[in-house]
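Here's a solo chain for you in structure tokens, the form predicted alone.
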Amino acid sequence: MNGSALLEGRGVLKRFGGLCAVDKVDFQVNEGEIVGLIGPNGSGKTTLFNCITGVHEVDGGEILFKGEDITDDQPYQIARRGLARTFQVIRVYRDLTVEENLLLSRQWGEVPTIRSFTRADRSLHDKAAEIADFLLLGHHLYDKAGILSGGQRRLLELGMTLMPDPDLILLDEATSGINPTLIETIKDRIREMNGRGLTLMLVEHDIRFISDLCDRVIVLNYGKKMADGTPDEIKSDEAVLEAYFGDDGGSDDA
């Protein structure tokens, strides 16, 4: 199923003062893949996601999406190209309903926020309901997001990335703080999304989650890429094991 390069980084560099958080990293995500991005605490995983999505300006190198240079694009421009993401800290609107959260995310700013609901036609309401059903949130469609559990809010956030029909989704620690039973639901939904042709890149600390889902795994350490291979290859790499399991497994600060 894996095809040509959908996302590519060439020598991506990001500094914060004297700290080199991402150090000339090369990477590639092919069409149809699920790629894991792992590494010890502070290894640069989230920073790399922020560089890819325009949250951080890069200090060197280039990033290509669908063969086009997006290095200097703004986040909204990158989103409109078909690249969506989630964040370590769940970002949903707790005072809005599940449906309203989905409708609000549908056009990535092409419609002013104040008009996002009034201009949604019936097909968009149907699409929101379909996505909610897919994520097992259909019975909460008209409930405020604030009543949902952490895992359900994570699923809603995932649904918000699906509304604009992206080509690639970056998931930043999708299982963080989630009940184990819902982790299996998230895993199942990711598989289903990939089966429908969606490409995904995952930052994750749960090695079993990564091993079960990913075609390929990229490992960062101190901002540098230290390995790139199948889950089995990564799990048998002694340098990776020493770097990864020597860490406390906390969240990625860089």
Ligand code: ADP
Given for the second form:
Amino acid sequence: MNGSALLEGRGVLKRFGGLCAVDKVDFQVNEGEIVGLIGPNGSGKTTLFNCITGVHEVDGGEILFKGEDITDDQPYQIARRGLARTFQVIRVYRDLTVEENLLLSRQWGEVPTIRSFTRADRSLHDKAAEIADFLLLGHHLYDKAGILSGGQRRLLELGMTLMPDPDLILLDEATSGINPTLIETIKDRIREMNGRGLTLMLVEHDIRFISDLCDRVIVLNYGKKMADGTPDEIKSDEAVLEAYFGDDGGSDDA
Ligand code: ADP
Ligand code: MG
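Coords for the form predicted in complex with this ligand, given the form predicted alone:
Below: every chain and molecule of the assembly, starting with the one above.
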């Protein structure tokens, strides 16, 4: 077992009309862990990330980060506490360069204007360059993000989460739609970041990706937590297999 709880959810509840998208979920992410969050399409994974990061107001329960209650915080406040995320749909500024995208992400919750990064201090430029190198984007530092492949944009997005030196990052399908070579790169970089002390929570469809990387896996089904254990425990859990491969389950690629 790794360190103490960095992120904790207690009875997290989120409804959309009559639908309970996240149904009283208890979970914990410990310092230093890589935790997978899996479940069939529509099981509430993205909604749970949205609750954690303040994109959605929860309808019940509480969320603690570093032992402090962040349930009612705004997204920028949560980001400032050291919790970063990516989105299922890639969000980079295609008309800005790789460097500009990285510098802008640093401004999260501050004054995100174009002018602010033209005056960004030297160390931030160095940091952007270092992160771009780390993610194999160094040769594209001054290219517009719009020319990057989908996989490279995923890497850039990962870089944008790293700029503010977060303690925890949540990645929502960071490998969807990208080629196998880049998937290996992302896997490798995630391990490296974790080795440097970063804690991660990952939503992924690829069970192999999850079991290669994660210390622990949380499984959602119809908004409820159905399992929580090591990758081996999850892979031999009858209820999980049924949800994934049973008649009305089925893994999804949406
Ligand atoms: P997952 O990420 O596991 O595929 P989601 O969290 O996106 O699932 O969705 C969980 C459920 O909540 C789905 O039934 C989805 O249709 C519904 N849902 C998600 N976001 C909204 C929203 N903004 N408004 C209404 N329903 C939503
Ligand atoms: Mg999703």
